[in-house]
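The data below hold one chain only, encoded as structure tokens and taken in the form predicted alone.
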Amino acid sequence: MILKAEGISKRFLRNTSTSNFSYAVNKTDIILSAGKLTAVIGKSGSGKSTFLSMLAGLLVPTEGKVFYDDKDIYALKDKDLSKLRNKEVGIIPQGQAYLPSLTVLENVMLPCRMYASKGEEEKTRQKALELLESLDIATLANVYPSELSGGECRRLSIARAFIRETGIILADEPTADLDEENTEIVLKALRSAADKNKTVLLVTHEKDALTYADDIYNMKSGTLSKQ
């Protein structure tokens, strides 16, 4: 799947001596292709997460358009956009995002349960267990998130992002605060997804992650440029 942004930007109200608003992301074009891992690097506060959120269908751009193949996602009704995002986008959020009342396995299965057809439960369960096995946390399937380490929580997020076999994977600082071993597991999983013809975007401030990328962009003060 091709993910394309045409002239997207995001500004927020902020009264200053010169303006009533500020740009988190300046006008930007980008094309992300299947089979490639694209990395966007930059310091905290540079606009990386805002940029990813617009591409993910989570934050409406102030101007511009985002396309999944030839579909203008922000032209869709909210209900249709939610279904499209569930079907086509796997998101690995910055920090820890899970439902604490669900086990690891139940959290991973959740995206499939939202729009599930009858009879799919066992198939989804087996797929979830396979993903947990591949990420070396299968023994934690029935554990609750409060009992996990930071690295284990991050791997939970990866499994959940992969469960729907989406065409697009968007990862926002997925290796932040992880040790070397867990960082390698996360980056190899993203590289493997790209090698399986997924469209993968990695937002990071860690330069070591760039060895896994096909294309590299730099975000500075809301402006994106290719390295």
Given for the second form:
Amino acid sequence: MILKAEGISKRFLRNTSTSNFSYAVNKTDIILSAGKLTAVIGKSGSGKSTFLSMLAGLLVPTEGKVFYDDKDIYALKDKDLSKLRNKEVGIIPQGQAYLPSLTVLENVMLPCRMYASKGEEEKTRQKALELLESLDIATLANVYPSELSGGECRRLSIARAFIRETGIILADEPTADLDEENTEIVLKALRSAADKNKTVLLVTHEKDALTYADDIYNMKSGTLSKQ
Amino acid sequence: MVIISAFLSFCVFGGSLILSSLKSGLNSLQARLGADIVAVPDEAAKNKDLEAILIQGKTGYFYMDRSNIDNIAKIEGVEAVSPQYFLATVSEGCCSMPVQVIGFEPETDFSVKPWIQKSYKNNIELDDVLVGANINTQVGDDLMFYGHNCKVAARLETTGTELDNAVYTNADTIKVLMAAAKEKGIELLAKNDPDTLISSVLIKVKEGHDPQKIAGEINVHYKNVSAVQTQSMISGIAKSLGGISEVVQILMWVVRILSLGIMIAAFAMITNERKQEFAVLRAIGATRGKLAGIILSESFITGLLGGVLGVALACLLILPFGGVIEQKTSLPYLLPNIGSAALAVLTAIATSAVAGPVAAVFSAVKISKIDTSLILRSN
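After the form predicted alone, can we look at the form predicted in complex with the partner chain?
All chains and molecules follow, beginning with the one already shown.
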């Protein structure tokens, strides 16, 4: 799947010395292709996460368009966009993002359960267990996320993003606060997804991640440039 | 949240249960009386306890000549008349217990018989007595009044009034008891033959005739007899009930408004604490409507659970104290029938179940508009 952004901007109301608005992302274009891991690097506050949220269909751009293949996602109704996000985008958010009342396994299965068809439950469970196995947290399948370490939580997020086998994977600072071993596990998982013909975008401020990327972009004050 | 919902449902159901029990008690009292007018001796009409003796089974007695029955029956507009006899027993050795014994004539009675027949369909034989629901005795037991033994033929169903503490019998039996009381030296009976005495005449007025006018006619034309409209006796109780009902209704509304306010605040707090969960759901494909639906359905389930819990608690805490409520309010108290009780249960549970989503609407709308990207970034 090709993810394309055309002139997207995000403007926030904020009083500065020169204007009442500030741009988190300013007229940015990008094309992400299947089978490639694209990394966007930049300092904190440079607009990377805002950019990723717009690509994920979670934040409406002030201007510009985002296309999944040829589909203008922000022209869709909320119901259709939500379903498209469930089917086509796996999001790995920053930090610890989970439902505390569900077990690790149930958290991973959640995207499939949201638009489930009859008879898929067991298949989903098997797939979730395989993903947890591949990320080395299968033994934690039945524990609650509050008992997980930071690295384990991030692996939970990755398993959840992979369970739907979506065409697009968007990862927002997936290695932040992780030790070397966990960072390597996470980056290898993203690289492996790209190798399986997924469109992978990695937003990070860590230079170590760049060795895994096919394309690297630099985000500075809301403006994207290719390295 | 379940506890707040339970509190709401407890108050709504408990309040309705108490109110409907008091109303049932009043209705039961009205039905039990059955008469439009009661004629009593003049001196009895001046007794401040008359109302309590006639409609609440308080112990007491008074007598007048039975010729008054025929005189009253002749008045135009009178449909039916039936005499009653009152005899208060004492706590001394000659009596099993101090109670009000009420005698009636099964042939003419239209007040006691319809109620008694619900519990006892046979003829009341000489020396048979029927006891009110609160009298502590069994069918077949012997009860002694003024040295005369009577047999308990039946226990009557609850009326919710003090009449549940009285004993009922036919005219023949009570005349025997009055004779026995006379022998024991009851002053009021000393100078008269019990066969010629009655305590009161219950009067039913024909449709289209004015009970007030007939009562006035009795008061003017018959010496030593006073006619009292039963409606005026019950209106005192109805007035007290109205006052209590108003206070309970106001309190129930205060509880409803307070509970709703607390629930709104609690839902807002809980939703705010859980906004990261909702952001995750949104990121994996939940629509804005789905997020609002989760909040509303959770609040409905919470309200429903609380409702059931509150009703169960109210049943446990209020039902056993009917007697205390009756005593403290001095009002007839009778639990409503199954249909009314079921309606009160359903109303309380439904109120609580609906209150949940109503209180959660604000939170649901708010969560449906969350800025997912901002929340996911700030977690």
